[in-house]
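Below sits a lone chain in structure tokens, taken as the form predicted alone.
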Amino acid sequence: MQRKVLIFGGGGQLGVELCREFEQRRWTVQRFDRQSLDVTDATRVERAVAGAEPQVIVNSAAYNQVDIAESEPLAAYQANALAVRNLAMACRQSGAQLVHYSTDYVFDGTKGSPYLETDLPHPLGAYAVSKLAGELYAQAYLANPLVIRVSGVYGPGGRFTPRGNFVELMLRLAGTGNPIRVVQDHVASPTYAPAIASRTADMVEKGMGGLYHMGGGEPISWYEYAKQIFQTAGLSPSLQPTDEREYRTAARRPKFSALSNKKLEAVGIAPMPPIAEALRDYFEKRNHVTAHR
């Protein structure tokens, strides 16, 4: 039987490497990136899901300006949640599966280690408001839907994509010859795109539903995390520690975001990929979507 997946937030960083994973193991892949169609509009969503017959729809669309949601929470809401209350109501109506993600900010960060799925949410600001009532939605009109939540997400696709991603913002910040600040008193789970995208595919194949966590491979300051990438990159620029004191933003955000991934490793998926090893299959990767653009 044909296997058939629809995917939103196909243009993105994400979404480009569940294309492409989706399509080596064989499923007819039909992707929407933001132009093609927009996820807010539930008359065109409805259409789409109802044209198309897939099986699976993943949602890897997202509004994650998490500073510039203080200003515009309707946009962070609309795009977040409302969105995905259009996903589960067309999954509802065509019976296909929902994978949708979240992210680490639906934690407030006072927990100090990594969080479990049976933690407490506790959204500090207006993104991460969004994303929590998109969990809600995705449970509320699903029986099983999938939610995977992820922290940092980073793959070789940012470096095509409008906002990137940290490393290429390392790099870019590198190039100018300046001092480099970063924030050593925050605390995530940086999530490799490819890695998230091959676990994925891994759990929809399995038929699984619920909600799972799934952060990189151990938790990294953000200072720390971008020593790593100059060191893969071979770069040597001055990179000097800061704390939210000094850094401060229109948002809040968790101190310590870092997710737990023991509910995931105990279903039978494959544990993710130390930070390290990522960060050197993404600058491989990197080099070849560079030069194969």
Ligand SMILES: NC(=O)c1ccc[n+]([C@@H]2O[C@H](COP(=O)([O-])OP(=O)(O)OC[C@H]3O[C@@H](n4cnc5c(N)ncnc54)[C@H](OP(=O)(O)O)[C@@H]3O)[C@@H](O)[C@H]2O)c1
Contents of the next structure:
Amino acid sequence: MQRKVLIFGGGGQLGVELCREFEQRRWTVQRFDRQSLDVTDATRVERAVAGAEPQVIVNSAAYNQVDIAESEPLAAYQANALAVRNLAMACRQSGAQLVHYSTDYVFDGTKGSPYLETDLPHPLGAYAVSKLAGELYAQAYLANPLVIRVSGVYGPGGRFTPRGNFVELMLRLAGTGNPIRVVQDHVASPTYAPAIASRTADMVEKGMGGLYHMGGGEPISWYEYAKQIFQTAGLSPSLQPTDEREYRTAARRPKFSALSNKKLEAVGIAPMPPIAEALRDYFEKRNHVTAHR
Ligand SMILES: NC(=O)c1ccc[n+]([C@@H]2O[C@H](COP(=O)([O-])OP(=O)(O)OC[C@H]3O[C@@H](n4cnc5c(N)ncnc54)[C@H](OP(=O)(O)O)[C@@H]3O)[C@@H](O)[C@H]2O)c1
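Starting from the form predicted alone, produce the coordinates for the form predicted together with the named molecule.
Below: every chain and molecule of the assembly, starting with the one above.
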């Protein structure tokens, strides 16, 4: 039987990896980026899904501008929450499985150790609220959607996307020759997009649903992460640690938002690669990726 997947957000750094991964596994992939389909348009989403008759819909479209969301919370809510409702309703009508991504920012960061799926969310800002609402919409309309929380996503495709990622930001800042200040009192688990894509496809092929954390291995501060990025890239800019008192942002962020992958590994999904290995792969692939638009 022909296996068909629709990928929404296909122009993003995770979206390009998902398309590549499912194509390699010989799925028929229909890719939508924002230009070809705005996920906030319920009628167009419904038509696209009904016309394609897919087994699976993967949603990696998102509004990810954490600080700007504080001044335009409705835009974040439309893309991250109401659009998920559109997709969930379309899945309900067509019988397709929904795969949706959420974030470590649903937590407030006060736990102090990696978050489990059973920990209670407590979002700290407009972006985080909108992402939690997206999870709830998927779970409200569907019996068993697959919802995967990730953290600080980076993939080689981010070299070409408007929002990029932390690695590309560090490389850009290094290029200016100015000192770079990065917070050392915020810890996350940056997650490598190609690894997310391959584990997602494994989960889809196993017919899995439920809520899963998929962090990038060990918890790491943004400062230590920046150090590893420069080491791997063979660069030595002036990198200085700072903290949240000095580095103010519009949105509040969880101080410790690393995700535990225990549940994921317990169901037999391959462990996520350590950061050092993922970064080496990133820089190897970075020179070979081309804009996917
Ligand atoms: N990036 C992170 O650090 C991070 C952290 C935690 C969780 N996540 C989650 O991981 C998933 C993948 O994120 P990513 O890193 O791949 O983000 P990304 O590179 O910013 O990709 C998101 C894509 O969604 C598109 N998009 C935004 N609004 C849309 C709309 N209304 N209709 C259709 N497409 C729309 C964007 O298009 P434009 O570029 O034209 O806006 C972009 O191509 C998302 O669910 C995200 O919330 C990401």
